[in-house]
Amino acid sequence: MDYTRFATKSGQNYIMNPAVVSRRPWRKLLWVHQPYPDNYVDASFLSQLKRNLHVQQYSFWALSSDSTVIISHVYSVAIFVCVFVAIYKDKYNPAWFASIGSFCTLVGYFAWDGLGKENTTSRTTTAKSAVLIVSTLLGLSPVLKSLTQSTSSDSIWAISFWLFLLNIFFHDYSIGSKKTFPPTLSTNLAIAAATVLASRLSTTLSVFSFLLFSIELFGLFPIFSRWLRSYSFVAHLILTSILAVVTEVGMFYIGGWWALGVWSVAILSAVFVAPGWLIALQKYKNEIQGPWDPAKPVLRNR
């Protein structure tokens, strides 16, 4: 039981019944010594409680664009494979797929050059870059066509899948106006994949288109689909939609209508049925802040 302690005139203490005197209003300090048990909760203890103060309010279209920007890389990713196995099965020329690689990435690089208003110096070290990369694929051709022979090729379709699982996953999905290049990590790993499949082709020019047309899909096509995609969202639309249908195409050609069927429906779930899903469980959060949390500390730079 609480007691309360005062003094009087005589100097003399006296002791009475709490509930005679009333006690002071609570408060909320750990250093003041209280009339209060340790386990006590005052009825004012929860009376700044917020909830899902700072929770973002998503928009289902919102979503839905935005996922465009992943489908888009999934869709290269899928184009590639496609290709692969059309030179694997030798029934188209590789270097046709060269050519038509060469031919856009030129086109694009073009409307990058003519919107980005691009240097002289910078286009001269482009062409320098490009002829460095296309003498070292050429001398380096017939020794990457023999890179593997010891393995087999289950070994070589399992490092593949895992390789490109995680370029989809460490890709460089945000869109900036920036023309800088996406993180390493993800570009290497795709080269790396390329580099083990293209060891499996029977002809060094085969080899040599394949790679070519690696480095075209993975090294700069990131840049400038990025790049368009923070100049002009229906541009980026446009491309998005060529991508898909040419995906599409290359599905119905690898596996039929049941492939092409299987594609088609996980596409459409990831871009529709993700997004109204991630929207319908925004109603369980329950985020509660209050003044009890701890400070946050606020980084400012100098």
Contents of the next structure:
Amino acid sequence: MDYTRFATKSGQNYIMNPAVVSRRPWRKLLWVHQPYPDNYVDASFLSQLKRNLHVQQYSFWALSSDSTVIISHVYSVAIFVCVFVAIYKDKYNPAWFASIGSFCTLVGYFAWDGLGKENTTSRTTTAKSAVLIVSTLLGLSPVLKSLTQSTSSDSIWAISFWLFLLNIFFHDYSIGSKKTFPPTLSTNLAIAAATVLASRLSTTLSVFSFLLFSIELFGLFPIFSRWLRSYSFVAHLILTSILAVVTEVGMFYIGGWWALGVWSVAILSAVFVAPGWLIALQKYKNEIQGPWDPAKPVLRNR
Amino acid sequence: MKMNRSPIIYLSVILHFFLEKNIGLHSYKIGKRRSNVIYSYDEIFKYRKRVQATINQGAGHSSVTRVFWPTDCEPQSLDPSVLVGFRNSKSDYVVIAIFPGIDISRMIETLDRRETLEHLGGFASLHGAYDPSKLCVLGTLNFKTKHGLPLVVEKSSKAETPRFHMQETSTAFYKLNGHATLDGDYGLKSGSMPFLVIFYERPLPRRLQYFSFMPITLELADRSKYNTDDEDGTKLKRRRVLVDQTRRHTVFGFPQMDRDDSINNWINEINLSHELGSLLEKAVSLTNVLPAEPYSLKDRIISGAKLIFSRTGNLLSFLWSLLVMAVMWILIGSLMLYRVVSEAVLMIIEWQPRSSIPALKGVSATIQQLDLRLLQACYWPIQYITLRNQKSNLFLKTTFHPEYIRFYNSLWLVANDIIIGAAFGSYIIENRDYIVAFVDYCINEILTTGLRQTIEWLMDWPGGLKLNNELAAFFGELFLWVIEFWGGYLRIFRPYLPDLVYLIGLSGFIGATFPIALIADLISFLTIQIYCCYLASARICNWQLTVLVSLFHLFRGKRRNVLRNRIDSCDYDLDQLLIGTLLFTLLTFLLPTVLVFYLTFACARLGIIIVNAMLESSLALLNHFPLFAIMLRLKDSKRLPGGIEFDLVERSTRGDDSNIGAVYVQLKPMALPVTAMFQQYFLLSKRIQRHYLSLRVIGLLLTGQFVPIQRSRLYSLQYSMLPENRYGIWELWFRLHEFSATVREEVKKKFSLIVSR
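Based on the form predicted alone presented above, generate the structure block for the form predicted in complex with the partner chain.
Starting with the chain above, the whole complex follows.
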């Protein structure tokens, strides 16, 4: 490339040979007046370019085990849907689900309380809020039962589908977070979806049991599972496998062999195929860094 | 070159002069082209800038000799005549009268003997209206002989415009006029100045014509400016302060002239011209009369007969004036009685137990109308006395004229109101059966059955909207109960309906405004149930929307920070979140039901408000229409001056000994524009538009918030002809007492005359 040939302002062309005209070397400084034209590009211009500086290599098993965090939340949504279908079709007594859920919640609470909790809420406060929620649910159940009577079921399914989808997207999947509560929005979306679905049920008892179950599943279970995740990852894996078994059974009862097959394929591909695919795609990574990038402020961690 | 430039220069000088005062240039005309009417300060400032360049061109001629020439009293013949007028300065003359065929010396003698002038009838009323030292003989018209007067006018034929010359002002002029103030300015060569002749037609004071620099205001002065509580009023006030400040700093380099008031001075002199001219004519003819001859026999007989008659005449006139006084006392007594009664009624009407509770007149249109009429009737005696006191004084004529228009306008409007009302009332009484049947139909079919059907429709999924059945049923039954309840009361009221319609018809005989106001009140009364339903549903809707908004913030994990007026993120407790979300979902699904009921009643209420607003605007038309002013405008537009304008008549470059010519300009009064007469209506409509047809109001309506009806703003038009605070009882008493003093004096005088004989 011939960088020395350029036009002056007066329109004359002339050759500038570095061997003939000895000048100071070009420096990459904007504010210094240098004997070079404005559009001059030195050979050393891109010498400080760096590529793929921060790219790290993933290990397949690490990725695969981390994906169980997402999978476990998807499992809880799936269990919830199964329970709804079961109650909606009057296959099972709704009180059973509420009792099983409450039992699991109690077990989880005592495990969490016994094995070293970090928060400061006392047991009486917890009990108070539990009583408050249960009584509110009891009061609102008859109203909720008739809430969407005039709306067609299709719109309700569509609304709850979108709400659950958003819930899965907005859920907090971080590991070892110090937050005691999951992000507000995802919990609210799930509760709203549960309320909308509950309004399709026919009896007050089923509405109440279903809502109680959903509050336990979406309000309390994420706290427990996050705590368990940070407490011991193996325990988390065990919990996930229990959830997996429960979901598979639920799927079989609700949809038969066909639903079970589709569901298992989807979950297996999420756990094993997707991480492999991600690793395979790593070779296309092309990051460019250089001194022209804006400096990153270093904040002292307090 | 100079010839072509001079007219432009003179015109620019005229403009300069009138632009000197920042406001008040309302219109000017050059040739056939009329410029825009300039009203606002901004436009005038812009305009000044543009004109300044022209004025700078003509800077060489900083001064002209101005002569005001009355075209209507030019003599028919071409006889030599004397010009009398005001001499404001050495280059500033206002000719007020032209006397043909009179000696200069006799005219001066007449003017000198001022006391004879003062004795001539109305001359005393002119006292203080002008500066007597300025009134003098100014010059001559078509005089052959030489004299010392400054103004020399020649006119060779009737149709021709008079030509003006200036004579060297000599000491003789001052001596002739008898007030030689040797201030040194007479030695100047004023003859070299160019002439600016301004023709005008003298306004006739007998016909109440006059010139005015500013357009006359039909509203009361303290009302027409602005209300300080109004936001546009405060804006206007701030702007006025700003303009005053800029004026003080003289943004444009105009030379400050000491005759700041001269334009008003001239207009005053022009307004006086006809009166003074006719008085002077009388005075001149009196000085002509020879001293009386000694009494002849015939005269003695006549005077003896007069004496005999005068005795009985005196007695008769004493009795007559006694009768007048008795009638006046009865009148005064009844006026005072009426005033006391009306004061009591007004106090009841305007009584407000607390500021939150509206006064009686704010509730009912009829009582509002009664209040207006009572206030008007309280103001009339005061207005009449003021008019009577000022009528004798010519000087105050310009100030009292708007008052005169106001007084007669309100009288006319009341008369008009009664005439229309009588027709309207008798029409109502004649068609009573039809009206009763119609009102019956409205009550039964629309207000009861129609409403019930609407609500039943709303309860049953209206228009395919999926409402919550239970809530719709609850609302529906609630509102149905209210409607049935009121319907029961209306059934009790039903037998009295014919009598009520008859009463409305009868009330037409005290003015058409009363039946209209009664109808407006009747509509309000019959639709109370709609108002109640509207109020309840609006409350519920607004409450629900407020809750929904705050729960939506909770749903997103945010909350409203009232202290900083912003949305903060917030960590809620789990139970708060759960209950909040449950309620949010619940209320979202219930919202359409509430909204549908609310909107139905809001629309019904809006319809009623529109009907009432139409009735009340017809009330405003009947109460405030500038009927008298429009009549005056059609009859004689000079009685409603809206400023002055100048027309370029002719330019003549033929001067006397110098090359400098003269510009002839016609001064014309401008009639008050019709838009100015209806200014209050424009203001009101603008205000209504801003308050009721804005997005803000639609937003308020949709969110179920109360849309305030500012009756006081709506009624500001009605009261704009009345003073802010009504005159008290004592004030009226003193005024009446003072007013009757002249009659009492006369009676006393006549009584003493009789007693002395």
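Residue numbers count along the first chain shown, from 1. Definition used throughout: the rigid core is the maximal C-alpha set that superposes within 1.5 Å between two forms. A quick note: this is a predicted structure, and the numbers were derived from the prediction, not measured.
- Fitting the two forms on the rigid core leaves the C-alpha of Ser241 displaced by under 2 angstroms between these two forms.
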